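In C-alpha cells, one chain follows: the form predicted alone.
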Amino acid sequence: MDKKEFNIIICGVGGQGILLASEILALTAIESGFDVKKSEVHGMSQRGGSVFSHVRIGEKVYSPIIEKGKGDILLSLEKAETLRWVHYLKKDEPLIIMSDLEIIPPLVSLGITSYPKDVEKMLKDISSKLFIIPAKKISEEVKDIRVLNIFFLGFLSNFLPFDIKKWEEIIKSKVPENKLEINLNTFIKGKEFIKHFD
C-alpha cells in the first residue's frame, strides 16, 4: 500500500486479543517512525461482547478516532463484528480482512435475534479486496487459538510499510517468554498467508 495514512480499525469479540493486537500495531508504526493515535473500547469483553480498536498511523495524527467513511483498513477477527464496522470504512476499495469464525452471541443463542447471513456476499459488494480468513483451520495448524490476533497481524504487515524486524521487536517486548516462539512462528505464518491468495 503506496501511502503514508492509515486508519486501522481492529475489531472482534472479548477475549480474542484484540487489544493486544492494536498494542503491537501502534508500537511498531511507533518504532517506524510514523505519529500514532489509538482508542479502544471493551465494556463487555469479559463476556464475549464486541471488542475494537481505531489505530490512526501518519506523519501527524490529530485524533485518535477514525471517522465514519474514512477507514482504510479492517481487520476482524468474527465474521458478524465485520458488519457492525464496515460502514466506517471508505468507499474506494478498501482493504478487508476478515475471520471465518462465528462467534453466536447470547441474544442469537436466546432465539432473540439471528445471526447474519450472507456476510461474504455483503462484503464483496463494498471490496475486491477482502481476503477471509479461515481462523479454525488455522488455529488447529498452529495447536493454540490465542495466538490468532498475532498471525492476522502478519497477514496484515503485508499491506504496511513497517519492517518485519520492527514487527518482531515489538512482539517480543509485548509477549510471555515461554509464549514467544509461537507467537512469532504464527506472525510469520500470517505474513506467508497472503500466497493463498494469489
The other form holds:
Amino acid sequence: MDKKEFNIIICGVGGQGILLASEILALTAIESGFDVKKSEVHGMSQRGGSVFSHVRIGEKVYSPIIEKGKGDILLSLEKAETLRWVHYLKKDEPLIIMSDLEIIPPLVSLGITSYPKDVEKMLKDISSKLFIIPAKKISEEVKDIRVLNIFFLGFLSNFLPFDIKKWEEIIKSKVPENKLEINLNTFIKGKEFIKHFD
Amino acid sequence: MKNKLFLSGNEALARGAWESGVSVAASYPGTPSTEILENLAKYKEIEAEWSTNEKVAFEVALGAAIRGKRAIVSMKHVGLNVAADPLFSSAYAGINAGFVIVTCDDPGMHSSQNEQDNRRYAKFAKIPLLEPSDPQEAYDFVKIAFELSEKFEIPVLVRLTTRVSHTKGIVYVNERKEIPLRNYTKNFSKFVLLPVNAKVRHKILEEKLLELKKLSSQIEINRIEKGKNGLGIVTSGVSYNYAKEVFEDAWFLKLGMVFPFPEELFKEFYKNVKEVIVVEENEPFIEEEIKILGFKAEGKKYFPILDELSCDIIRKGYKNEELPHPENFETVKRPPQLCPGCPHTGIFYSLSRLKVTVLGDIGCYTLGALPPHNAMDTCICMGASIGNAIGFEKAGKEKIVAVIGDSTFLHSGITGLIDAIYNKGKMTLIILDNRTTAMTGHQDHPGTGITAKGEKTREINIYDIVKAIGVEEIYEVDSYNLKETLKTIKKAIESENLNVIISKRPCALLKEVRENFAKKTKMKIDEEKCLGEKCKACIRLGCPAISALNGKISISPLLCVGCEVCKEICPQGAIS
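Could you please show the structure of the form predicted in complex with the partner chain, as a counterpart to the form predicted alone just displayed?
Once more the chain from above appears, this time first in line as the rest of the complex follows.
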C-alpha cells in the first residue's frame, strides 16, 4: 500500500460505538507515524440521531472534515446511514463497508416517513468495492452486540497500512480490562472475515 | 512521545490554560464549550466551578483575576449574551492577573438556537480577539492570551467554533508553570466604575486599543504565507484549514489575532497580491475591517453568511467547481428524540393529550416540540419560558403552561418566576427536575448537591425556592406514573392560580439510574393481544425502543430500559 492519505468516514446510529471506533483508528494512525485530524459533532446528535466521524490521515492534514469527492473509505454500521455519506466519497471506486443492520427510527414507526429500500443495489452502482457485513449474524456469534464496532475495525484493517500490533496496542489502552479478550478476538474475527469475499 | 497527545480543541485549550498557571475557572455548560471546564476541573491546582449561569461565571473569574490569580471563563456563544453586562465593564476596569474569556461559537447550529458570530463582541466590547484554527493552536493561543492580558491589563477573548472545539488533532504539550498570587491593592479609580472613574477608564481603554493594534501587525500568530500566484487569501480560525486545501498556490494572511485588525501587516500583504479573498464563516468580520481601511476585498460575494464553511463550499463559491463525487441519495431522517426511559416523556405525552399552549425552554425537553408530542410552542433562550408565558397571558388571557428544566430554572428561571408572582401571572409552570444538566452531558448544578470537582455541597431545594418566592399551589409528580401526572396537570391548568408542578425523576442516562435499570426486565409485546397497526397507542408515547414496521409493533431489547410507562398506556394489556 503506497498511498499516503486516507479519508475515512465512520457512520451509524447513536450507541453503536462509532466514536470509540474512530478514536482507535485515529490513534493507530498516529502510532504509525501519520498526522491525523478527527471531527465529529457532539450534543443533540447523541440522542438517537445519526452519528458520524471523519478521520483524515496523511502526512499533513489541514481540514478536519472530508471534502465531498475526497472520501476514500466509508465504514457504515447501519444500512440507511450509508446513503447519507456516499456523496462524500471519491467518484472512482471508493471502498464501502456496510452493515446489514436496519435500525428503524420513530418517524418510520409513526408512518411519517419510510425506510429506504434497495440500498444494496444503489451502492453497487456506485462502487464494485462494496462489502456487506452480516452484522446481525455476527453479533449472535460473538454474543455481544456492543463489540460489533471492533469487528468492523478488524475488517477495515485489511485496507490500511498499519501493523496489527499497533491496532492491538491501542485497543488495549481503550477498552476495559475485563472486555479486552473479547475485543481483541473480535478484531481478529473481523480481520479474517475478508476471506468470505473472494 | 510523552508530550505528544491526541486532543480535542477544548481539551487542548484546557491543557494550555492549566500550563499557563490558571488557578480559577468558571463556566455554565453548553455545547460546544462544555469540555473546557470538565477538563479544567480535573486539575488539582485549579478551583473550577459550574456557575449558576454565564454572568455569574464571568463575575467569579473576573473577581479572581482582579484579586491576583490567573482566571478563565468559558461558555457557548449565546452564553456570552448572558454575560455581556460584566464583559463590557471588565474591558473598562481591566484586570490584575491574566483573564481569558472563551466563547465557543456554533456555526451551522449543530445544537444552538442561533449562529451568532461572537467576533463582533470583541470589537463591541473593545477587547483583543484570538482565533485558533485547530487543537494545537487552541493550546498555544490560550497561553498567548494570558500573556497579552497581563501585559495590557485587559481581558482577552478566545473564540473557538464547533469544528475547533470538537476536532481532535495532535498537540505537543508541556508542563505547568506556577504563577504566584499577585498583590492586590484597593484601586478606587480603576475598579469602581462610577461615571467619574469610567470616563477615565474609557480613555485608557482607547489608548490600549491603539497599542494592541500596533502589536497585531507584529505578533507571530499573524503571519504571511508566501504563494505562487497573485491570489491573496485572508482567513482565520478553522476556515484557514479549508482554504489551505482549496487554494494550494495562493498567498495567505493567516490571522490568529483578528481584533484589533493588523493594518500594517495587511498593507504589506496587499503589495504582493493582485486580488484579496476573505475566507471566513458567518459574518463578514474581517472583510469589513479591510474595507473600512479602503482596500478592495471580496468574501461574502463568494461564500455564504449562513452555516459552516467547508472545502467544497469554498471551492464551489469561488471557482464554481466541484470534485467529482457520487450522487446524493435521500435517506431516512433521524431527528433527535427523547431517550428510552426519559422522565420528560410522560409530561409531554400528557401535555399533548391536553392540547394546551406550552412555552418551552432550552434543554433536552425542547425535543418535546417534535413528533409525536408536538407539545411546545416556543423556545427562545435560556430561562425565557416563564417570561414568555407572562407575556402570552397578558396578550391572550388564557391559561398558559411553561416548562423548564432544573438547571435552566436555577440559571435564569427564578427571576422569571419572581416576575410572574409580582405581576400576578396565572400560568402553570412545570419544572422538569431530572437531577442534572442532561442536554450537555450530565453536569452537576446547585440542585444536585455536587460540585464540578465532584465534591458534596449544600443542595438547593427547588421546592423550597418556589415556596419562598410566594407560590402557594405547588404539586409534585412522578412522571413515570402517567395517570397521576395527567390528573395533576389537568387540575393545575383548571386552577385560577399561578401554580408550579415539580416533576422529580432522574435522567435515565445517569449512572445510578442506568445501574438500577440494568436489573429490570425489558418490556415484551404479547403478539396475540396486540392490535398492531390498528392501535399504535404505544407508538404515540414516542419511546425510541418501540417501533412499528410492516404492521407489527416491536420493542427493542437493546433500547428498552424497563421504565414500564408503555405498559400503562397499552389499552389491550399487551405489554408486560
